[in-house]
Structure formats: structure tokens, C-alpha cells
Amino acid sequence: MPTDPVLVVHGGAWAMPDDMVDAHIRGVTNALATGWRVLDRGGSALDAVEEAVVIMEDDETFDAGRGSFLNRDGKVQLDALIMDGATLRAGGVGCVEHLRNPVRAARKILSESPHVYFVGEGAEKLAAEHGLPLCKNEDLVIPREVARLREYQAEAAQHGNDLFAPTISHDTVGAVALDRNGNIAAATSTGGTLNKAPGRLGDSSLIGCGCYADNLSAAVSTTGWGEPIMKLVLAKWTADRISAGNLPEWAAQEAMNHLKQRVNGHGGIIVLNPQGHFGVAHNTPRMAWAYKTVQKQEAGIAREA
């Protein structure tokens, strides 16, 4: 018995200024179309995921790929995941410094390692071993981040700033999707955290935290302040919920007053469950994110209940 596939992403949840607003619509506008085409031909969760997290690492706007924040050092670090619910085979990379789209190598890891994490250079090599382009870091950096960076780092030198404020972005994009043969799988990609230190790993890659996806519970993708994220391993914490018999809009809403109440963090999540409910919540001013049915589609800002 085929299903109705279902398709839901999200581009960061901040304190997003309004002249950002069409850019971030835009955007995950655009993964959306491109990742429905996969569903919509009979494609799988898992390619879907993919190339619509390709769109968002293409896309300068938002915190993966090219247009990353930069790190204490002036690079881009980036970090991704991705997860396959039907059979629980994932593939992360982080650190890495040479690859444009993160979550292609994520997806060589999962479909041809015996492993699962791979980190910096090492990363970096498989990535290249099954076709993967390197690039030079410099390809990543834009002038605008160069500009962020410059002006945070000469603000902290005179007042002292918080990392983790919500003001600052957090604009980790993600997707979760069911496909017609009833598979649910996500993915999620980073550049991390504005001037974090050389090497720092937020959850957005890591399983369970960041991103997870099983088909008896649900497919979940995070996004904002990493370390209160990893400390509850919360996408995991999410699909436990949804395996207990809730609903993913409850178990949202749910994961981001867990998050506030538990370790006083900040964020948004996306959930997905094999029978294609699906749940968008976060406890930041807004979200970026859009999600289609075969019935409906929107994309917009979440603004804060």
C-alpha cells in the first residue's frame, strides 16, 4: 500500500531580522521543490533529504555550506548528518573544511563505509575517494561573513559577548521526509556557531542530537544552540516521545520546553512520523521553514507563540 509522501524542512531558528525574512523564504521554498521532485517520481526519504539540504548548502543565506559563519580563525567548519529510518544506517562528517556540500559526503559514509563518523581530514579523503570535489576554504567565505566576524569579535573585545545569545544566528538547515514506501529518513547541516573555537562540534551532526531518523518512531532535524541540544540528546528524546504515542506536534513543542526548562537552551525542530504527521516547533523569535503534502504546501517564519 503506497503512501503519500511528505516532505519538511527548516533553515535556522534566531532572533531573524525582518530584512532577512524573503531570503530565508526563499530559500527553503527552494529546497522544498527540489526535494518533492524526489518524492513525487517514487524517489526515497533519503535522497530527498539530501539534495534538499544541497539546496540550503548552495544558498548563501543560510549557516551551511558556502556563507557559513566563520570560526575563531576566520574558517568554515562545517558539520553534517544523515539518517536513513528504514534500516538505521547514518553518516556523519564534521570539521571539514574542504568539501561545499557536507551532506554528500554524509550520504557516501552511510552508503558505502562500514562506519558512521568521519572527521576533518579524514573525512575529507573518503569524500574525494568516491568523487567528491574538494575546494579551498577560501571558496566557502564570503564577505559578509569576513564583515560579522570582524564586528563580533571587536564588540567581545570591549563588552564581552554571549556566543549563545539568541541574536546571534543559528542557521543549521535541515529536512525530514516520508516517501510513497513508507520510509522516513533526515538530514542536517552546519557551519556551526559564529566565532567558535577551531575544532568545536555542535550536535547538528551528531546522531541523536542534531538529526535522527527510525521508522518505528520518527525522523527529527534541530537547529540552534548546539550544546544544550547535546546534553539531551534531544532528536532522540523526540522519537522516544512519538514510539511512547504521541503525536509530533506534541512531542515538538514538547522537545523545546525540555530544552528551555531542563538546560535553559534555544532552538527550533522539525518532526516527521511514518504516518505522516508532522510537527514544527521552537522557542526563538522565528524559524525559517516550509513543509508540502500532497494536499498542501507552506513555507514561511514561525514567529514565537
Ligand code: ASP
Second form
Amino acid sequence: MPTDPVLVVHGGAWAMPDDMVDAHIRGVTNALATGWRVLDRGGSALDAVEEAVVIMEDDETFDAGRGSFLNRDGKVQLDALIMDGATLRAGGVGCVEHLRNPVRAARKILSESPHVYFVGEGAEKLAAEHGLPLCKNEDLVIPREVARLREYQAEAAQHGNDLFAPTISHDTVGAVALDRNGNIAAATSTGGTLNKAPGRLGDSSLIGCGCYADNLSAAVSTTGWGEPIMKLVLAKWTADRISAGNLPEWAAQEAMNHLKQRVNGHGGIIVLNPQGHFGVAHNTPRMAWAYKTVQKQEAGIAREA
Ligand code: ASP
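To test you: the structure above is the form predicted alone. What is the structure of the form predicted together with the named molecule?
Entire complex below, previous chain first.
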């Protein structure tokens, strides 16, 4: 019997200021519409999360694709992962500098390569060999981010900034989906953290940290301060709570409690199981999220536990 599809997306978790709320809601809603079209016509969860994430990578509101935060050297360096819950196949790219849509490269790795993870030039070469266009790094840099980095570095030189304050924006994007065949998938894409050291890789593109999908447990995508999330392998930790018999709503909230209590981390998470139950939780002041089921669609910037 066909399953009713479900799609959940996020566009980062942080103390998002009021004047950025509309752009975030618009962005996640657009991503939701595109991903839903795939599911609605019987497409796979894998295609749906890829297409939803591409929309947010293309939207300069978010820290993914063009418009991402700049690293210490003023460059955009992108990470992305996509994972198929039916087969456990996954594709990840790290520290790519010449791809507008790193999730597309991650998908090529998942579909076309015997390997799972590529970084830097090797990832870009593989993407180009599979027909994805390469761009200049400057094409990914926007004036807003040049100004933001300059301001951040000036402030840090004077006062020493708290790199990991929850007020620092975390605009990573992600999606989890359930398709009509009962399969789930997840994808996460990011420009990482502002002023990061070149070559630094965060949680987003690491299997089990910022993204995970297994039909036997759940599809998960996280956002937030990457280092603590990595230490807890948080996406897999959350999926394990589901396979132990807990509901995604509970597991999502529990993951945020665990993140705070164990390593003083902050962020947000979306979780979906193959039965179509899902959870959205964050321990930051706000998180951009949206979901759609056959019955209902909602988007918001805060989610009560
Ligand atoms: N988790 C991402 C990272 O640390 C950042 C984010 O979610 O905004 O790379």
C-alpha cells in the first residue's frame, strides 16, 4: 500500500533577528513546495531532499551555496551530504569552493561512485566529470558576507569574539522526506561557520553528525555549532533513539537536551521516521522550519517542545 509522503525542511537555528524572519520563512516555504512536487508525483525521497536543498542553496538568505559565510581568508567553502535510508548509500563533499550546488555533487557521489566522500579539488573534479558546472569562488561571495566578515574580524581584533555564541548565525539548510514507497532520505548543506579556518569541516556533511537516514530508524538533519554536534554524532544518536522505539518528536527534543547538557552545544534538528512521524526542535531562540503532509502545511521560526 502506498505511504502518504511527508517533507520537513529547515533553514538554520539561531537568534534570527526580526528583519530576517520573512526571508527565512519564504525560503523554507519555496524549498518545501519544490520538494513536495517531487513526492506528490511519486518521486523518491532522495530526489525530494536534493531538490529542496538546491532551492535553499540558491537562496542567498541561507548559509549554503552562494551567499554563504566566508572563511577567515574571505572564501566560500561548502560542505554537503545526502543519504538514502533504503540502501544506506550516501554521498558527501567537503571544502568545495567552485560549486553552486554542493548537494548535487553529493548526489552524484551517492549515485555514481563506489566511494562515499570527496573533498576539495577531487570533489570538484568528480562533479565536473559528471556534468556539473564549476564556478569561480568569487561567484559565491556576496557583498553582505564581505561586510559581515570584515565587521566580525574588526570586532574580534578589538575585543575577542565568542565564536560560538548562540547569537552567531547558523543558517545551514536541510531536508528529510518520506516517499510513497515508504523510503526516507536526508540532505544537509552548509557554508559552515563565519570566519572558520580554511579546511575546517563541520558536522553538516559528516554521516551521522549533521545528516543521517536509515529506513530502520529515521532521517535526520541538524544545524548549529558544528563541533559539539560532531562530538556527539548527533544525527545517528537521534536515529538510535527512534530505533529503540521512541517517537521523533521526543527524540528531537532529547537530542537538543543532550547537546546542551553534555557539551554545551546549541542548534536545531529535524527528524522523520518511515511511519511519517516527525519532530522539529532547537535550543536556540529561533529556527526556520517548514513541513508538509497530505493534510497540512506549516512554516515557522520557533517550535515549542
Ligand atoms: N553546523 C554548521 C557547521 O558547523 C553550521 C550551521 O549549522 O550553520 O558547519
